[in-house]
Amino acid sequence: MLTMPPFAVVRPRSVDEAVDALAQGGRLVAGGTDLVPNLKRGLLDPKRLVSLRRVAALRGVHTEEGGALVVGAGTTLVDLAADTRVRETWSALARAAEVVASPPIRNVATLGGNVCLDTRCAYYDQTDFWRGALGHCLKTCGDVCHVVPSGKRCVAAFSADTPPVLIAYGATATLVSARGSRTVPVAELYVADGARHLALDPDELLTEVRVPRPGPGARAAYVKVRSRAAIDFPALSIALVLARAGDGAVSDVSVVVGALGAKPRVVDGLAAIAAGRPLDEATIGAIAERARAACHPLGNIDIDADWRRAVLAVQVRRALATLGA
């Protein structure tokens, strides 16, 4: 039986109380669906947890006058996925939320927790006994990456479902600390270091995510490739947002791929090969090939990297064909 280390728990009731508590040191916990297993594996040893369960101001979904969607970081994934406004206008976000893990997990897991999910690696997410036998790595107290032995940065995979979709939609996040608040694009929340992948200061709390309303004619999709139809983290996650002009030509397209490395990969160069062109087989094939060329899965999870890269192009092609139908 895996047990948790001893720690103190602070239970603030407001955002101000939460950031004050965080400023005194500690680790945030909301649903705890990722944190608690990591505590049991001995991956973390915090002396103090700041629980957000009682901060009601962090929960809820609403739309602004201009049409943007605002989701509190404490909103559960099941509530996000079930919201009628989200399902009708930001359908890819609803889809990403509803395929996370299993119903019991989605009932308590939060959007903020998913956005700030820790990175994973086949050499890291193991018990302390297992890791000690192999030798520790860059994500813990070691000095070598078992995936890329010559590498200087951890390449553990960021496997959260909602961030690729949020990035493709152009979402922003509000971060609050005792020093004030700031708003940053969700894409800028992540850095390419699996050991320290979040660009948040230690005393900052994610309070809400704002998602612009898609333009006229925009359609979106989320594809999750995994071994089983439930429970599993993605082997690949692909978010696509496609906009077309009145004549059917592509006016804009965004493709964001997750579960590759420490941050989602925004596929660049798509405007040059797709903008102003019909969404025919040639354009779809060019976009899919660009995604394959731009993304390089690593052996950081227990699914073959070459297979993941080949499947990536296939899934992008299928999703674009569906969006164009």
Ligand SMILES: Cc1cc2nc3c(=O)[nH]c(=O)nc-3n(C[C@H](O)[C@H](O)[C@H](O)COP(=O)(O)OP(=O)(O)OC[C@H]3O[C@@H](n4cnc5c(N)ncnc54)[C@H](O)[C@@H]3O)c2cc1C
Contents of the next structure:
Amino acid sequence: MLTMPPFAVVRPRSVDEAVDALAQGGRLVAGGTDLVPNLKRGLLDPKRLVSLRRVAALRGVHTEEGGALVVGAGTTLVDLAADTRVRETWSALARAAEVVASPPIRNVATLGGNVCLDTRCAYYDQTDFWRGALGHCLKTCGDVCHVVPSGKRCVAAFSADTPPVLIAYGATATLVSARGSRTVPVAELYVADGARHLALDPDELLTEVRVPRPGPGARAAYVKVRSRAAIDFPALSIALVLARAGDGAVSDVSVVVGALGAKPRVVDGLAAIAAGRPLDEATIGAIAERARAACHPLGNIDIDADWRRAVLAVQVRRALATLGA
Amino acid sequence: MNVVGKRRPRTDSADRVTGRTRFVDDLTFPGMLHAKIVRSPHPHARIVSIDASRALALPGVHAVVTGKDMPVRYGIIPWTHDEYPLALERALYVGDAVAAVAAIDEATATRAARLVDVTWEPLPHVLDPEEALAKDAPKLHDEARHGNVTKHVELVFGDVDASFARADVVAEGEYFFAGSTHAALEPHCAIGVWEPTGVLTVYSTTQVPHYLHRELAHVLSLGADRIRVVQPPLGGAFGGKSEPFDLEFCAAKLAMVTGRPVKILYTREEVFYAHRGRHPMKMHMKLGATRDGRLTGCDARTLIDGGAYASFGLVTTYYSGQLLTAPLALEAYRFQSTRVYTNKPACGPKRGHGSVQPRFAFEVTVDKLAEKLGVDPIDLRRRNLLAPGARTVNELLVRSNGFAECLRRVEEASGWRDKFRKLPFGRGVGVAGSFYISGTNYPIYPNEMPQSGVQLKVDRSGRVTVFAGTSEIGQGSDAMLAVIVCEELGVPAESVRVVTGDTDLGPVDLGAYSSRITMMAGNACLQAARAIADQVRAAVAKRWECAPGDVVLAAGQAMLREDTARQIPIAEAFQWAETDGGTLGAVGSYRSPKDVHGEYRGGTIGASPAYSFTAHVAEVEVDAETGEVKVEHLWIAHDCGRALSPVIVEGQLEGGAYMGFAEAIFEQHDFRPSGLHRGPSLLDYRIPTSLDVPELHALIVESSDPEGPYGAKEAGEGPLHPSIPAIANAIHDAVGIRLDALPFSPSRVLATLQEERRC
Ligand SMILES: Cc1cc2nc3c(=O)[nH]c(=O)nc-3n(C[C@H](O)[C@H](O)[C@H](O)COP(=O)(O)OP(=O)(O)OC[C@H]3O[C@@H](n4cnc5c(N)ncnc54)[C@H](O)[C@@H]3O)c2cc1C
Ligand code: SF4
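Having seen the form predicted alone, can you show the form predicted together with this ligand?
Following is the full complex, with the preceding chain placed first.
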């Protein structure tokens, strides 16, 4: 078996205790489904883990006055996906949560861990022995990127399923530290550097995610492209939110694509090609083409990049057609 | 028959699914140490020096061994001993073992292994078999006679050139079968226990305890009479545990050095490096036929990528050609197969050893031929069936043959006539067939002793204990032995205990490979059980004053055939027999017939007491825009001679078809140019989940073989073969493209579709 490095664990019971513990140094662990494999592979060597398992306040889903959805960071993906309000009104989020990994993993995996997931790379998610044999890279202790050898920045893929959906819905995140708290759009949690892809400070805790209620007539979809029907991380994750006016014309459309580089790609320029137009074949084709042009799958995932780009356009087109039907 | 052929659940299933089965890693011993193996980070490098002083200085470390401690070469095939337990001078692939460290626990051993300082001199490496054949290629094994060639075989049967001259149509192709690995759930594990009396016990996840026993004696220079190999139930093997590995030698040696039990458990990554999985093969396959659809000849050329060591490669090289000569009859046949060394983990036997790859090429070529002839591919196969009791073109004697029935069953069950060439674009069906051996006719090391032995002990309590050297690896061989005993002695299943996988307790059996156990150990068990039954019937007949033949042993009773109301409990009958003849026991053994193959060099390889037959129909849906293939159904008709336990046979049919489907669509055992495995984990090496699996329809065909116990043949490996070409042929029916390389990944399918459109 791969063995764990030694570390201490603290188990705070409240958010205050948690951020105090974090202020003294340490690494957060929620469900541990990302962190533990990374520990075993020698990707991290924290001296201290701060476990969120006993912080009951982080768990739970509720809706606010005004209709926004609030999900505690400690909510498990299985609970999130099963919530009837989420299923009815934020169905794409329920969908994204229920296609993560596998049932046993979703039973313990949390939304917070999903939003704060480490980036992934075919050259990084390997054992110590494997990475040592190849030579270390920018994301660990080396000075080269094996994906883009001329590059100076890590382009590991952010492959969590829920963030593209959260971004497409316009969600915000609440971050708390011993120094205070702040609220930022989920889209701004990420930085285009796979080695430091989170805009959180090391002493900050994500406590909750707030998702606005979609406007009337808005519909959303989440498409996960992957090899197997379970377990696999996305080869592409595509979130779409479409709003239409009374006459059926597109009033707003957003497309957010994950599993490319270190931050989810918000496809820009869609208003110019779609707003005010009927959702016909031409409009759908234009949006799909725009998504294809804006997204650049890389060799950071062991699935052919050209193929991923080709199916991206197909999947966007199909999803829009379904939403428009 | 009272027991044979009846549907019963396996007796060990409950233990397996509730976690009660004790696998090797579940065993611990007082004072047991844990060891880790130090592996080469280079695909090819000279070991300049090994300095273990830093590791030995770590508290909790007990010992370090290196190649110098076991400088003896071994190998599963006696003619190709080309491995050391720990590399002595050179490491030949990333992951090759060079040292082992024993410490008080696994974490300490892991840390200590990193402190073993190996000074390497990296050498040029070669990964591609074609490049390995070049004159200036780095040479892996100095003792190999021709460059990097492990084995070259060329055999010709009949006049092949004339057969093609006579052919009206010829179909051919260049095929590539990427390698694959077994991915058994249970990683390899071994524990060495050294008694002060000088007796070594090795507990191992091996599927060949007898061969491991021999190699341990050889490498450790110990008398075989002082070694005991114990093989607890395995969590899958599929051929991946059918030869000795570094861990067994290291656990044993470290136990001898430290005087304490030593356990080694592979990480999943190490399982990928140990490998011995399916060889990548580049194949050229050519078939000719007359206008009326009679096959004239076949010409096959195969380049086999062997990885760093020979393993079973000699056999693989023969199998790649020898096992194509049925179920279709060929008038002339030639094959040339060459296995070469490359700086990658060694390939070996995986379920369907040696013949799954050429079978893919052959069955796709048959499909191409059918298309050219304008004949339905099932009909084309029907026109070329091997006659009953015939010898194949390479002189294998095929007695029972249910292939025609297999074709009929899949044709009917799949609704073939309404589907082939009739489904809308994107949907299709494909067919393929195959045959396989029920055990190899000869042991791996030449000898005239039995290939299987069984010893029965019958108790006055009514209990029967079967002692056999067989290996239960999940395939159900223990249940098979129990079924035979129940059938012959009339005892209930609960009264039978099967003791296997222990070289101290059971007579020699060669192991769980080449689908041999039902044929060989089954026959040995039948012989022993009948000897006991004769004694019991005689004892009863004496008391009832009837003929022994009038006594029936069934349903836990001995009874009179003509008047079954006259009966006594079987335990009492055993007591009568024990009273008359003393302690009850019997032995049985099996030796395969020797007149079933040709006399030419290599004619014995591929020869078997009996052959199984299989036909598959696959139904697929292809997304022409994304290249994704969804295999919706696999109909699997398999002639196993006789299904002793239909539930287990169906499990084998489904499991085999699943494994073939997995190789067809998902698996990629691939290496980076640096020689590193692309993804040595079960997240990156994708085997299908339950959600991905097609509907599997297992159809049992029973042709009753004269040699098999109750007519039984194998069901473990044959059913895998046709799934891959059946899927390829179905994809062709669906979207009109030929996929001559594996796997049929979405990117390959899409690229092939786009190429086709461009033409
Ligand atoms: C086999 C396998 C398959 C997987 N497949 C998928 C998949 O298909 N899709 C997918 O999205 N994920 C997948 N995962 C990854 C993982 O299971 C999920 O992303 C899960 O949601 C992570 O949540 P967790 O609570 O277990 O996170 P943890 O492992 O506990 O934490 C993950 C990271 O987030 C940080 N963190 C956790 N909570 C907080 C917080 N409240 N504030 C700030 N930082 C925090 C941790 O410090 C850590 O760095 C897979 C994992 C495995 C092992
Ligand atoms: S993208 Fe480059 S730097 Fe980042 S993890 Fe992969 S190889 Fe390393």
